[in-house]
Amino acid sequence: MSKTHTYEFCFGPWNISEGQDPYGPPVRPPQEFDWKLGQLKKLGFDAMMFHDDDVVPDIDSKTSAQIFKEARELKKRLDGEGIAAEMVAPRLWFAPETIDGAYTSNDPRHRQYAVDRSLRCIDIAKIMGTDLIVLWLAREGTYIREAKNARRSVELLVAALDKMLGHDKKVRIAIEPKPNEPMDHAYIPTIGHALALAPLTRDPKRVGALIESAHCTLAGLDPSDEIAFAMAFQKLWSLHLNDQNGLKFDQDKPFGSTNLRVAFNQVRVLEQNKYGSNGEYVCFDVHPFRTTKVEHWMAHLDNSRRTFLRLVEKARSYDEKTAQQLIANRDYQALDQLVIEHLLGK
């Protein structure tokens, strides 16, 4: 990639969290969407990610006419601020109809709810000026293996994808896999699983992937390898960079916060494969630490971008010639030290 290439950056309103977790209440006062949009503009980010109910709050209580009217109003505001909508995702995991899964629920009425809401999400995305729909298949799994037929669940997922692809001939669907949480095991836990669904659908070219760093770590995989795998298929359509301290709950730490070398390799593989050259954004799916004061509320997003850009410099100044000589000589001890000293600034 050219050393003059510049990246465009993105985050979602949920990344300005108030600190609530399963073990305690919020620690920062809730803020309205307008405030969050203002923070994105203030920090100089280029785009915002959306769930369907970020665009249209209380979406299930509104008619299609109301939904489309509110979406058009938000699009007008974004245009006025010079902010793009990077993607829209149906927030299915919040709905009472998805207790037993959305597309894979054992109740056909609930499966229909999930499909209907997803089709509305596609209509919203079109109004918002993006063709990218992200599917985090949060509850597509089961706590009890015997409660669902796993092969049938895959078939149900493909059937849902086919309905979405048929609804709009231009929409692209990026599956965001996660191995666990909220389910103890998900049906589509990795990028390999996500991309394996594509050829089963009516239009495989329009089914791709979104990679999140922490989700790869939670699967025991290296995020840079997963990025390279998806890009080998030309299927990496979005990216959520963050960090993760081992096989715990999804921590959404600032990018590079835990493992700087893993972060370096993610940036390096993005550089090597020209990520962003087709308009893709670098998105940060990071949360402030629960201990963060209100006056430091946005630091996790600003810091993640600063770290990313510093690592771009490191990737571009990495001594590739020496590295290739060491590789040819199979001197991996020296290669290891070369990377370490490069990151240390020597």
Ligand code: XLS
Given for the second form:
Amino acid sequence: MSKTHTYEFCFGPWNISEGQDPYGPPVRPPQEFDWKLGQLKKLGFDAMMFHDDDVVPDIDSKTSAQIFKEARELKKRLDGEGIAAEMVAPRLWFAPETIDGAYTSNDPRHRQYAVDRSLRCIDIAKIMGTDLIVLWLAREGTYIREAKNARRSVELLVAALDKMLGHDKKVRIAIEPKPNEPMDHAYIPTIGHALALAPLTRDPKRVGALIESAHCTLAGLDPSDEIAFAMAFQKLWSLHLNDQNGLKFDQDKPFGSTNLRVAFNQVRVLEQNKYGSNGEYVCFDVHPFRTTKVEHWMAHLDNSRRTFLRLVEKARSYDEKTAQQLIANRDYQALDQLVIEHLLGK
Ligand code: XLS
Ligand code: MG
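What about the form predicted together with D-xylose (XLS), after the form predicted on its own?
After this comes the whole thing, all chains and molecules, with the earlier chain placed first.
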């Protein structure tokens, strides 16, 4: 395992959230984008991730010319600050046209809206200097099974991917699976589902995946196994590290907050497979707790990176030799304790 491998870090403007949940108002005042960029710089992160309407607010009310102008202006500001745009993701879950899904909506006009917005998102990504589009397929699923035809939905997803791949010969699409919320069941719940879509498209090598730790937990899966699976296909093009306490609402807790051992295993598998050696970033898709005071607003991001880096040390100092002997002797009882005591610092 290389001891010199280094990582680059990023987060998105939505990760500095105002603390609103479905049962109450915001608890921190909204901030301008420039303030958020300033905070990212201050923390020493390397890149920012974007939704299309993070780049161009109120995107649906603007002309293409206006959209591209604003994107170019933002790119100039980012260049001036030395910050890269990691990816751009079409936000296909707030518009009235996406109430019943986007690419899989039952209304053909709404499906067209989703595709048009995705193609424009690709144009924006190009201006922002990234070839990576992230698709979190938020509403591609159902609340009740009978509402949509599941097989047709897969075909609609492939058709949408084909349009995107055809629109720009360089663009790469990373699908971010999540099993539920806001839907009862999503059509692409796991990394296996995401990667299985690729060969159905016109250019399988440009369809890959993004893994979010919490989304794996919500699917009842171990995030480190999901990471390893995607990396076995050379398809892990981005990563949203965070944490999640069991099967409940999407919590986006700081990395390692709930389960340090699960976090350790994610870092270990990233180390073993040299994640980042093709320029992939470690992104933290984390949110401050609702209770967080304004003066502690950035702690969840700084802490996530600190925990990550401490776990890199732990992965590098893990006693592989003893572990291999225990594995050879099938003494998993002792192996279990080896890991626990290593994490405890003994
Ligand atoms: C939501 C997703 C979202 C994506 C980007 O659960 O994690 O934030 O990462 O569209
Ligand atoms: Mg995410």
